[in-house]
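Below sits a lone chain in structure tokens, taken as the form predicted on its own.
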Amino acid sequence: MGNDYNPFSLEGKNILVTGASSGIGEAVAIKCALMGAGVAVTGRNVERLKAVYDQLEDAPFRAQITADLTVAEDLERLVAALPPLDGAVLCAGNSTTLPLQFGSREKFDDMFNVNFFAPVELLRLMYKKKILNKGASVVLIASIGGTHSFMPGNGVYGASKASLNAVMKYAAREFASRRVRVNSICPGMVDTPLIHRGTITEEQLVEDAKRYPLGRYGRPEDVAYGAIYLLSDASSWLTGHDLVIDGGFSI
């Protein structure tokens, strides 16, 4: 067997990455390109998205589509611009720390629009319009919040991610007829710009990281490597699965 044998290779595959302008999405896009994939990136911030796009220069195919997935017109424009896809990683999301007594309908709507309705509608349209090739793999970025971990103040966020995880399983069941696989990744806390917005102090973050058996928060690449596995032919018999990547937190 040759030394170039690599079942995790993404060569010959075109992958869409949403939320690609920072954090997990940025890492996924860059790592997928390094594994040989053509990559289409989308996000809301033009400058940050362009910076990520520029790092994909070695990809056999690359595209940059600025879009806000919560806006119907942007979503339709994105779908119309996409080539046939062999995979998609839906990373766009938001978080908040909010006790349930302050979780008004408006707060829930805001969170669900970004974390649930936008990716689910994108997934639906990609499948319905047959943008996803036979044998394609879709990865949803969910969370251990709402599925494996129930920390105070995480209810609004956790509910949106738990709902996303549930739809993943239904999609996996229904899309299997076209051999389209659908899985999710449930990360623990990942060190991205999202957690440094001042909702939680830096001191609290340092203390919180000590609760992880492996002694640290995740890095964006930790999640990206999981996504590469789920996109690759190495996971061709895996669908409807939520892959927990959390440094041991849930145990």
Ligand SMILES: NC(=O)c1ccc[n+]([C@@H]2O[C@H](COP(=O)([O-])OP(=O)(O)OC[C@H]3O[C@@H](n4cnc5c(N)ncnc54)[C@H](OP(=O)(O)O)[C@@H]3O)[C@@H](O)[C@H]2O)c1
Given for the second form:
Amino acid sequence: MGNDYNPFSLEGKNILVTGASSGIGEAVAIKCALMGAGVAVTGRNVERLKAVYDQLEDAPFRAQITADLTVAEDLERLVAALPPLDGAVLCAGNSTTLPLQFGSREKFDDMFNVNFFAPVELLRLMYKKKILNKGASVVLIASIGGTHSFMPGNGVYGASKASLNAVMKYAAREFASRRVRVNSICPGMVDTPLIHRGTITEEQLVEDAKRYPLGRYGRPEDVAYGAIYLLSDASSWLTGHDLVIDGGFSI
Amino acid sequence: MNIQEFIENFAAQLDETDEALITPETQFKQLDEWSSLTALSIIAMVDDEYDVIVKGNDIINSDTIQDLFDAVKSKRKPGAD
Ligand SMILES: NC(=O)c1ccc[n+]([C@@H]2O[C@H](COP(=O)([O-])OP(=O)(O)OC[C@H]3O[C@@H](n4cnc5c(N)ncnc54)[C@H](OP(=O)(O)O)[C@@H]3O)[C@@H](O)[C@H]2O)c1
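Having seen the form predicted on its own, please provide the structure of the form predicted together with this ligand.
Below, the chain from earlier opens the complete complex, with every other chain and molecule after it.
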């Protein structure tokens, strides 16, 4: 067997990464390029998106498209700019820590607009417009919250991610006719700007990380490596699965 | 914003503590029922009622309800009474 044996290679694939301007999406974009993929990145912040785009210089194909996925015209513009894709990792999302008694319709709408409606609409259009090639693989970044873990204060967020996981399974069934696979990753707490917003203090985060059996919060690349598996041909027979990557937290 | 109304809004987030015992001097984190969920409820209440985002550290740095009241007041937009 040659040294270039690599069933996880992404060579010859073009992959879209949303939320690529920060955190998990940033790591996914950079690692996909290292695995040989062409990568299209999208996010809202122009400078941070460009900084990630600049790191994709060895990718056989690269593109950057700035878009707010909760704005219909932006989403349309993004879809129109996409090349045929062999994979997509939808990382764009937000979180909120809010006891349910404060979860007004407005708060739910804010969370569902970005975490549920935006990725679902993007997924729908990529499939309907046949931007996703036959055999393409889609990875939705959900969360353990809402399906595997129910921490107080996470209800509004968890509901949006549980809904996303539900659509993932239906899409996996329906899109199988074109051999398009749809899976999700459900991360536990991952060290990105998302968790350092101050609602939870740094001291509380340090304490919370100790509750993870593997002794630490996740790193963005822990999730990126899972995404690479799901994008690669190594997972050709896997669809409709929610891959928990959480250092053992939800066991 | 006045302290009496703030205390009422604060007390509404508590389930076990006698409201009559809550005063500006109450060291709220010493209350038996104080928990991380109570802290989240206080943060959400302040957002709803006063349109101010307090952080976990504002809670940590406040000993008494008066301290927290002062912190919220100092973050209010100019013109909001
Ligand atoms: N970190 C965790 O602990 C954790 C755990 C479980 C699941 N997740 C999920 O993982 C995903 C990535 O989170 P992260 O931790 O990497 O957070 P992050 O560092 O805050 O990154 C969030 C990304 O989403 C983009 N985004 C947010 N709202 C958007 C909008 N309206 N339109 C387009 N892009 C938007 C941001 O773009 P700009 O920065 O350019 O605005 C950014 O690139 C999210 O879906 C999150 O819910 C995270």
